[in-house]
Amino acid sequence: MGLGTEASSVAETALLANPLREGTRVRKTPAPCSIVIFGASGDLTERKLIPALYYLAREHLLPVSFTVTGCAKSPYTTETFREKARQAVQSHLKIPASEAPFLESFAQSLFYISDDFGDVKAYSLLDSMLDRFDRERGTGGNRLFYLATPPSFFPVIVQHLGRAGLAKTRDPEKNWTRIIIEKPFGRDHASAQELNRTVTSVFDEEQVFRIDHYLGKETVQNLLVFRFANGIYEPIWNRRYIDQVQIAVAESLGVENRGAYYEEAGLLRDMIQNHVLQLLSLVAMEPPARFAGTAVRDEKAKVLRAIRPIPPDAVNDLAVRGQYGEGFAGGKKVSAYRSEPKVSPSSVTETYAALKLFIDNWRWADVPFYLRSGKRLAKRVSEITVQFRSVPHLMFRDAIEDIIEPNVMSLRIQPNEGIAVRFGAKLPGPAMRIRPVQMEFRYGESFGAPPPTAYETLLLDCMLGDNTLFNRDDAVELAWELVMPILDRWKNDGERDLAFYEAGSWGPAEADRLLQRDGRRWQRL
């Protein structure tokens, strides 16, 4: 296949002429590089990766000399891949017609190889292409490999990259080589360990970027700024002042066309083991010495080590699993999970999970962390809620008939990213009446534009070599170690204690009782 004869000066001209951000640099631009996407004909590449790369290029956050090489089994040509990319950008970013010249310039940096991931010849061809890009397009010997394939291909691709000599940086003083691996990283503790061994036998751990897109969301990153850059919050971020923490990741959609995958995974593997436990570790971590990858990831790992293990005989006291039945979503009747395509009619796979966890350390002793996530819930929302303890003495006797609600801080991750704080205020009038009021900050309203997507942030961080928001091997294994007793117990129990809930509701009643036993309730979302 031909590489084309387009010179990098075409892209440079378009970048410099970009009317949206002329002459601006929001942050450091990465060095010239070649990006290789395995699984380039898949949904992730179309919906997330290509639009994110286009956004970075448009915003002057990609180097002028970059290439993207798609690798997949689909019998595309380079021009086919470019046309798919144009359609993806127009569909998912809805760019104006005035950006057409820039989009065309961006497309000229895209190339494609049709290959079988297990074919050693494909890696030899890829090696030759990347060398040619270095010579002709100035990509500088820097390579980023992105595994956007089903997990079964991860070990195959990694091993072939190693055998082809593509995993090692040729000149560490001048060049870099990195690999991004999508979740799921293993399907249990043993497979995660095996995958870690395979990956680190070929790549150094510093080269490996295990991506969790939740950690790239602006509110998740702002959580660290909120805690560690504001003197009024960190002193009260502990057991003396906080009564409970809730983390909710709710989805209104069902499993859609992912029935076969979900039958193998289930909600606990799909959401809790990675996304939700990562959010918990950021909420609960100690202040790192500095905001850098190793320091932040060390503190996150300490949190996971401190979470109290759940013994098998306590699973049903501390965890609830559910599965959605028929119901209504968006005003339309929807099927039960067991009626979804490629789902067993007697399936016991959970589509909802709620956990009660404790962190056994000085800061969080006896503070419960309630986690919940589910499919086909009332609405799509992800939120971290911190409820503070009530005041020790209520001096407003005249207001005693009022319900004095505790102070609550909510960090909305999606949709409408932002932060809200609820506190009590006097109702206008001669009587002492207290009502809750809310102060709210939203990114779109405060900064005049919606925040970038998680993939834009994480792709840029990887090219810059910043691994702060990526998972490390020990954290992955610690998270699996924590959930394995729950998975094993549920597997042994079969349908026993599987709770069913109506699609479009907030989950099974058993999840409400998990908190009611403690005199608490789920926060409204």
Contents of the next structure:
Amino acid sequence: MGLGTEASSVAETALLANPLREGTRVRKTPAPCSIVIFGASGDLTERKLIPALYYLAREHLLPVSFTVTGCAKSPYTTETFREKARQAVQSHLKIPASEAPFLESFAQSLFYISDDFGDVKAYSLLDSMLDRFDRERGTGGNRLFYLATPPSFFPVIVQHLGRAGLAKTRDPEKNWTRIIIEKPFGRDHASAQELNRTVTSVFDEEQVFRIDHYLGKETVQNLLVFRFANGIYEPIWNRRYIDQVQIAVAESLGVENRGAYYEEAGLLRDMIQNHVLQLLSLVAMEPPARFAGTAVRDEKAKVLRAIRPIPPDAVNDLAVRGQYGEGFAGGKKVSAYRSEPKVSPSSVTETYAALKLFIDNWRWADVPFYLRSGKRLAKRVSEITVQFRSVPHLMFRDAIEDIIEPNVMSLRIQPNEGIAVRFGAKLPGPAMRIRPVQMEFRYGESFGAPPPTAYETLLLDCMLGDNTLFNRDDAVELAWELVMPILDRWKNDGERDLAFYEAGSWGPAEADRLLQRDGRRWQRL
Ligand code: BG6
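Show the form predicted in complex with 6-O-phosphono-beta-D-glucopyranose (BG6), please, the one above being the form predicted on its own.
To see the whole picture, the full complex is given below, headed by that same chain.
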């Protein structure tokens, strides 16, 4: 049984062949602009930003006149930066040889400034370069600054942009200046507030685009379409019909070469405070009046505000943390977190966290939201599962012995993006026996083309001035406020109650007990 087959007949239209260009969101081409990437020699630029910009250029979604200026301390020349970009595109997008001329013309729009962006002097060079691009390359006075540096540089870059006059739009009637700020946005509530203060003392809130790449994922946007463009589920999307919601973001990779960052962050800061809570707010929010920045962001903020705060003395009843030990991943033996490069051998940093939350409002009162995320788990899968209440009375006598599983809807964020609904069906035969079966929609089958990555969507949205899928200052602070009691408690507790789990497993047994206490269990992923 597959909804996918039926839906794919719709996919005959050329529209569906290119979801980004002509899909559910009407696309305009942004005005000419200069993009400036701080942290241009880093991993994010190579893995995500350059491939995303290339993809947009190839799909004719970038303006005809655009430049990308990489800024970093690494002593590259413009030619080295271009060469690195060519390699990044080749290795991440695997383009055919026939695209080589296009790649070359894309590379000609890239420039590089090697300087210390902690030093104010660097900004006058940048300023004159951007002016020159406006004159010589028609970039029209529009500027997009992208902060992809380690977070400790965010405030200083913002302040220097302000002092150099680069944060102000020359002619607000005609031009724009915007800034994208990568995560992590602060490392606790106080530092996020401080960063918000710094940023908004230099830029207006409308110029600021706080990125959470999960919001740009096609499946995450589809969550909104699924909920608010379809009539069937919204009437039952509440405490009357829903028993519990689970959100899982599992990764099979370990910390790779990010040990130094991760030691400072840990799972709760790296994944739950941002990505997982964003997913929660989209699943739980009230229908916004319009798909537009303020309307959507207001509703998301309301959900975060309604989450029941975690009292410090209840942290251990509502949250579990774990750290991976040795184990196996992809059939290979892998080391424990404590033996990873740049990780302390006695580290108490969590690589796994599970949480139980409640949203105190009319829609969700008493419905538990169980969240979990971890590194080095059994597989990479992100999924939201909504479990509905069981039927109040079962009338089939033959089925008395059968285990009647409640209906579950799984919204698969990645991989194998799609939506599945589990329900009971009659087992063929003379008796009235019931077995769970599944009805599925799969993106791959229905739309034929792989979805664009989150960065393509979000970069384009920013150039078009659409902040719907970006975080507002209040949401970031609310999310920090929520996790602070947990972070504080775990910091004080040191190694106490840190549960170890085998790499390649589904996390510590303590996380299973969190649900068992409620007579529930984690959904199988
Ligand atoms: C990042 C985290 O924000 O998200 C990483 O810093 C994590 O630790 C990554 O691996 C996961 O993103 P995705 O898109 O691969 O699920």
